[in-house]
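Below sits a lone chain in structure tokens, taken as the form predicted alone.
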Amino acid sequence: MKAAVLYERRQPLIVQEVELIDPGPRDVLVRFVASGVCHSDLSHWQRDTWSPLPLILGHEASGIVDQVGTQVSRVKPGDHVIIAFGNKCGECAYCRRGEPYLCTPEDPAKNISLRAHARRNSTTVYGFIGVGSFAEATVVPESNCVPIATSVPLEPACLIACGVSTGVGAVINVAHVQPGSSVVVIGAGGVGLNVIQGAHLAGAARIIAVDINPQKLDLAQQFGATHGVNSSADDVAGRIRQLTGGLGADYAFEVIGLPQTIRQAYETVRKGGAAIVVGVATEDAAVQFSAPDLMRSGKRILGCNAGGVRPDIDFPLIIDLWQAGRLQIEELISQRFALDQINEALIALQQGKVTRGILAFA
């Protein structure tokens, strides 16, 4: 199969055959029909990370499975299916807890993420955080396959599988923002979006975006925020306390994985307000905050691990608030890529020069 494959951080993908794995006994082979180019793939070819290389990115996706394993009985040949990413073992604590966004294997050769993805020659290739989307096709866990219906068109559904349940989640599942709250949303990208559309869903009644780029905020207000910030022109948490009667909001999301933008979000809560972290940062960065001025003013700071997402529940969820129009998913989406143009998808992607491009392979 084809597959794009990062073999140097910072350097070109290259476009390449290589050997897809087997399928184990408990294993499912999806051919994949889109696949989302996400902020966090980008970060991954940017940053020196945790993940292995060679690699093939891509985490955002849906398909049609083509070949199960001989113990699979949750999908069969022919299922249109979103892949969850990430460890989904069903056995760790956290699984049992019913948090598998926080899955950790008890058994470290359980961690997809670690596991051989595929072959070129005699090197092996992995597959990021499991999935390996840029590629025509993956082999995941039975239990990373979340069956849809055929009539559900699979081009948009990728999106749920990350950027639109990460930031649903974060409002809906992390945080439980509460009708006619105020809510701040700092970094009006794909994940972002979302985060506005789910404090739109919960009943939000000032929901300010905040960016440095006029354009993303404009597009905001198409998907649910009231009010528009530019954070290169105004003092954020001067306009932030101006726009909820000198208080500041009641919640703030950081959605950009920057220091600065995690302190922004703590200084423009009110007293007894939560600041959810959803950007992915680096792995050496650090935010200081009073321990004196967060016990007296009782704010929250709560990670927001995936969006808290249990995938089996949330994303059938997800299709039915979309199919009802409660959601806007297809709107998401504004350049579509062939496999071949993966390095112009993630170049638009850090110029942001798109809200959420995708790989198109049907």
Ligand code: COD
Given for the second form:
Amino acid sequence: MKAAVLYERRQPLIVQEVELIDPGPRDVLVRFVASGVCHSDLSHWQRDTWSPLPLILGHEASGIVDQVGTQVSRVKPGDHVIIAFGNKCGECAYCRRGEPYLCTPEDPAKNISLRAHARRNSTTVYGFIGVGSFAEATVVPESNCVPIATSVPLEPACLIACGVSTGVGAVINVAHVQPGSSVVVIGAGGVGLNVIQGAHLAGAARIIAVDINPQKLDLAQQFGATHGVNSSADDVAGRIRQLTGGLGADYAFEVIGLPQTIRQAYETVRKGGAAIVVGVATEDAAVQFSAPDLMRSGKRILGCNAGGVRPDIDFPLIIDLWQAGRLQIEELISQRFALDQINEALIALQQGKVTRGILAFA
Ligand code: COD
Ligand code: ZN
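Starting from the form predicted alone shown above, please give the structure in the form predicted together with the ligand.
Once more the chain from above appears, this time first in line as the rest of the complex follows.
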């Protein structure tokens, strides 16, 4: 199959033939229909991260089941699926307590990010968080496949695997945003726009988008933001206090992954409010808080790993909301690329030129 392989960080991905591993007894071979291009893909291209090389990036994907291992029972060839990224072993303490986004396989050899995904000649090629969707196909454990009805448009459904579920999940599963509340969203990108539409869905009265890119602030309004603050021009803390009756917001979501914007989220919430950290910062990043201020203010800082999403429960729920007209998903896609154009797609994301770009394989 054709895949875009990352050999050296910050250098162009190379589109070439690789050989996928054969599916094991509990694995499924899925042919991709679409893959979103998310900032996490860009981060693993730009930063020196833990992910092993050579690597096929891409983790926000939908497709059609092509082959199944001998013990697979949850899907069959021809089924439409959204692929959940990361480990979903179903057996560890976290999976058993219904927190699959924290899955930690007891046997490190079962870590989906570190198992051989494909080969080129005799070189092992890895698949990003087990998915590797900048390619024509993948092999994943059946527990990573969420089947969906054939009536659901499969191309936009790819965005449910990350951007939509992480954003909506941050609001519903992690912060539990209450009707009538005030919500700040710092970073109105592919994931941040979904925090905004999640907050709108949860009945927030004020949704204040903060971004350095004025075009993203316009987009934010289309997805439910009531106000926009341009953080390269405006006094963010002052403007938010003004918009929230002087107290600060009930919730502030950081959806970028920078220490200064995580700090900004903490500063913009009222006493008793919650700052939710959705973006992943570089491994050495640290953020300072005054311990007595944290104690006296009763503010809460919540870590949010992949939106606290339980794919088997939350993907069908999101599809129902989308099909009922309560979430916008097609509207997030501003540009389609072919696999050969993957480097252009990453650069368009880096330059802030797309709402969400997708690779379309059909
Ligand atoms: N102040 C305000 N806005 C900023 C700033 C800043 N200093 N810097 C950048 N921005 C804005 C950009 O203009 C853009 O609108 C937005 O931030 C970022 O958007 P995108 O579209 O580039 O990025 P996303 O939305 O795809 O990236 C989302 C995350 C940053 C949340 C993602 O990359 C991440 O860190 N995920 C965390 C871990 C996780 O849950 N992973 C699951 C797989 S993603
Ligand atoms: Zn992502």
